[in-house]
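Here you get one chain, nothing else, as structure tokens; it is the form predicted on its own.
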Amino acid sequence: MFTESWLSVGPSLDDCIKCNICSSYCPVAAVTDLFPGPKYVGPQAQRFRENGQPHSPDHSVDYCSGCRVCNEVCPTGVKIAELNARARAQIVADQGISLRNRLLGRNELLGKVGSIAPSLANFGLHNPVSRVLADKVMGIAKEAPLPHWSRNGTFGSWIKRTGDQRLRSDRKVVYYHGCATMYYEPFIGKAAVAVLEHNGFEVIVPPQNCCGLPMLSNGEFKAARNYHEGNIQKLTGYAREGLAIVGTSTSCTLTLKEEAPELLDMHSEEANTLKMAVWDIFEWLRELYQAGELRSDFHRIDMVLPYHAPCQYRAHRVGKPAMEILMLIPGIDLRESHARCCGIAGTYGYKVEKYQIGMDVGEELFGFVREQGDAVEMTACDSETCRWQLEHGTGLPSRHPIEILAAAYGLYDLEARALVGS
């Protein structure tokens, strides 16, 4: 994918000073020789991929997990992870895409199909025979922590069913739930709605599409563009009304804010209006708190809670607002993880050739959780795939911080993952 404008990620490669800090911090390069490091496959190789240059034959760029640790540590602001994503897209444009990667990119479609008969879909995806077949035929690792479809209906069916019970208020906020909450973890959305309503906001849940990140990660830029255009059409009207659009998936909100516009060169007035209205839900709740408008009628929760801020959250460059809010809850002994990455990186750790790399990367986080001792009964993390990886690597349940906050308000049962009284 070539540079199309000065707003594109391409021109940032000329800011690379070859200091190699990105390679020193890269969690993937630290555990495998298959990935030579961000500088080599990113800005260095990109010079040979720009307009008029022969395309690089080096497929090692496919081993970049897109965790963005390189972007965080780069002293000159080179958008290395985005350069690598564009290089993968160029490989797909030149050589096509595998059936596996095409399927893994269609989170919304898979969610819809599986939700028609979730028990049957869960059996089909998770029984040992099908996992071995998926491993051998499709290249989806049999050990990978794939999600389970909700057997209690989708988040959309719940919000429709409870429409007459929802709060009506002059203070309104739009909720972007994403595919995971819609089809696999509707309890995350229920907890978010409960918290927002508890603070006096009417929650609007409009039609919406997948953010497109799974497709961007697997190099399907054309299909991802269709999804982002769909979200612009469906959500920009709310942004023009001055409403905040909050999301509980850190990767989805980052994609709407930044990754889709930058990677796809979508910089129209409508796209910019949407990106400026999107917030991570805890980024937005922290604004409420700083304005003195966040309710603080918290119940005490006595627990040791290891918390991991996912890579995509750190890429928002908003600090760690979820941790700041959780620290307000009496009784919680919050332990902050400084691990670079959990290793799953969206669909990266699902792939048979990358599963063990993902687990080796995640060991830094798994070890941190073990070091917190036997008092730990669960962990917390904002990203759905990171939570699934955390559970897989530690054997402990993991919760979204919005579930913890809802429980602190007395609205949510952390064990049952259900609203109190539902």
Contents of the next structure:
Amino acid sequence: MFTESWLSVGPSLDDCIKCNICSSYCPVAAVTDLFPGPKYVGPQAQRFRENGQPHSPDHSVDYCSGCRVCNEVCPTGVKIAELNARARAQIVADQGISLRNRLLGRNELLGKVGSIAPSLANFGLHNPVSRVLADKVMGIAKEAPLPHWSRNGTFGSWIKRTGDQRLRSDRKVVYYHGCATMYYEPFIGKAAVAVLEHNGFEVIVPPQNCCGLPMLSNGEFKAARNYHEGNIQKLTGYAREGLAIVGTSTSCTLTLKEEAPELLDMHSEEANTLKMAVWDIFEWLRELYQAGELRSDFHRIDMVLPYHAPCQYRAHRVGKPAMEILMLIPGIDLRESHARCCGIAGTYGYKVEKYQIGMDVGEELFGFVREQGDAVEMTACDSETCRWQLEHGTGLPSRHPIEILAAAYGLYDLEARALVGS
Amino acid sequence: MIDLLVIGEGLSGLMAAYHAARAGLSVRVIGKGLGALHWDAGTIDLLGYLPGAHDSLRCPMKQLGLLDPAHPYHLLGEATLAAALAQFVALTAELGLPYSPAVVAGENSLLSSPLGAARPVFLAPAAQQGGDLGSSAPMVVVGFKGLRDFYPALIAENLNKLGYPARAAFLPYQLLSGRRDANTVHLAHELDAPARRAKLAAALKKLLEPGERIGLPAILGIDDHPAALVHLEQIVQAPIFEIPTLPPSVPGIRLVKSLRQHLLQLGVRVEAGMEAIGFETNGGNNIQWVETETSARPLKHRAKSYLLATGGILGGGFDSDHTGRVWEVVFDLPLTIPQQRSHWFRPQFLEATGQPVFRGGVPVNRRFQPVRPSGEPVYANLWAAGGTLAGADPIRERSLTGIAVATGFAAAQQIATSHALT
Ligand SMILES: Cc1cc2nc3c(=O)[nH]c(=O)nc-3n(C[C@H](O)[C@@H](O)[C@H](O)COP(=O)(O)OP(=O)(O)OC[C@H]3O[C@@H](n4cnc5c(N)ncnc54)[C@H](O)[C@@H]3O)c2cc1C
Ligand code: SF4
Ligand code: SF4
Ligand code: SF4
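Moving on from the form predicted on its own, kindly provide the form predicted together with its partner chain as a structure.
After this comes the whole thing, all chains and molecules, with the earlier chain placed first.
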């Protein structure tokens, strides 16, 4: 039985005027017949998904990648992507979930287990034999750009180890690193800490849970609820003190701000206090800049830099703050991507039946990068899975904007992906 | 701080942004979603019918005196209106999507609607001009078996009833696409490919009878549209024209796409997915910022001037409740709409003089500033354009796009003048 409240998401379907704009812009419907488009699986099929009705009329909703392009273009504000996410949750509630989707939803657990012996885990995951096995047995596409566990320890171990070198200040900010930074890309967290400290802030890294997004997008709402409750317990205290909680993963911050409360119907006073304290790191740095408090002692970086704002960034509805800040760095010739999506959409493009769809969707972005010419040495994107997909699709390295900013402050080596002097 | 924030990214907002940027102002456009051009025929309809009249107008510019004194065309004056239209024609030529007075400059021509009715149009894109019903050349309206939202037999039958010689013909859908199901936008993308067009042209040539011109659904390319039309006509050796389809509407989307690209070159960013929900004044009658909703806290947008281009009832710029109260959603401006549901409509559904609810809107002065009943501007730095304006009955008059183009131009002129003065 499906018992979520339909507050704000559900009633929005009545605003649909059937203009089909969403279906014209949906990147998935543009490349495959398996997905009839947002209008059909969203507001239209929703009429037949009454609360408590056992079966969804439309299983193709599983092919929605959750990129939210539809929400952005809909002229009347129908929350199509959320309708789709809930419909998927209903299907999972009805029919259970595959082992694969359960695993892909367990980013935090996988990260923890792999980090115990990262070289072994990397070999276990990335050798051709196990990739074929994973493809055939589990349905994880053998070509898909899976992450590598960090060989230099987790972000958490670094923070602990360097505790006495960290800046103390009465200006404090809380850092939410998320699972990818914790286990796969600790250097993103190091760059973030360096930038925040460079601007005079003491960085607090409290214990925290996975934001629960992978589970939300695989329809496992119950497990996601546990994670969000954990985060409320661990983080709301800082929010009460008036501290900002900044994150480098656009999808994590979006989940904490909006996706978890909305989809799981968690609107308690605590949940709301947390929501209002969470910022994407560049959204927050932009505020600092507008208040005239962002340091501008930038080194020149001469490069052509294609930048793709991930869809989750657009879903924050805050514009493109990372771009606004990167444009301040002398020498960077920033080229803005207007591609709709890179195609990976969290864990979507990992799945064997969706891998090619993801690559076809991503072609708009890969083509854009190619068009910028041979001078391009790297791309930039805020979301980890999108960066992996971008690297997979273009053959070029991709960096988080915070790495670029840290490099511009002279704190970070973009090639080695390490703090200068470490 | 930027000079001008345009709220709404429909035709009026985009035109105003263009003219303001050309006048040297720094401009940003925000919108909740995309505008009505996505489901509109893509023509500029200046004035098709006078209130209460059954027959369509031939020379709209000469009949402006018969409109209500509060009509936006009266506020503009004939010279400004003519200048706005001339500038639009020049702009579209520059964009490579030339619009021109369909047949005789200054006169309406009649083009077929998606259902085969004759609709009075003032400016048409090149691809629609060949469908002028003033020409006696017989038409073959070609559809594709399985293509939704385009019905050649219905169109031909209705045109025949009106006395225009037309017949229907069908081609297989597979000529357009290998997809099982695609909407008009997807099909237009398919016809961007020359090989696909050559196949279509060969099939068209076979069914053509001597002296005929060919009417096709408006799907002849999106990014390569002008070349697509020329290419087809060269092979078929007969005039070809487009008939708009039911939504989504490719001719309107072409215009939006190239306008937005042009704006980007002028340094104007257009951000979708941003809904204005509030504002702040300096305590007096100056707006200090406008707020948009985000995934958490509202985002402030500061500008010297603001333009409201949210499209009124049709665009979502007005909202109402069950009692019949209607309000303007961003600034709660005074409206001329009856505030009781029983007064919205006249007893007859198809009332020749139109329905009061559609005639109402934001009253403005000759400078296109929203005013109080006393005639005082509500805010010193606020302007309005397009479907939000009071005084017209755009659906009955067929004047929606004409008003958008002309008042977008006029408001931008007024804003530029006010900035030059300060
Ligand atoms: C803003 C807007 C909103 C709209 N909203 C709706 C809406 O909510 N509901 C709605 O139904 N329509 C709506 N329409 C109209 C819709 O787009 C129409 O095309 C049509 O009415 C769809 O009806 P349908 O579902 O029966 O047909 P579709 O789902 O469009 O399919 C019709 C099928 O029948 C085939 N067909 C056509 N003629 C024949 C024939 N003579 N013999 C055999 N097959 C034939 C077609 O090729 C097509 O495959 C809307 C239109 C607009 C502009
Ligand atoms: S864009 Fe919005 S209003 Fe239009 S069809 Fe899609 S959901 Fe409906
Ligand atoms: S979320 Fe993305 S993939 Fe899903 S329906 Fe919307 S546009 Fe399509
Ligand atoms: S994968 Fe990247 S670009 Fe695509 S949906 Fe996610 S965030 Fe967006």
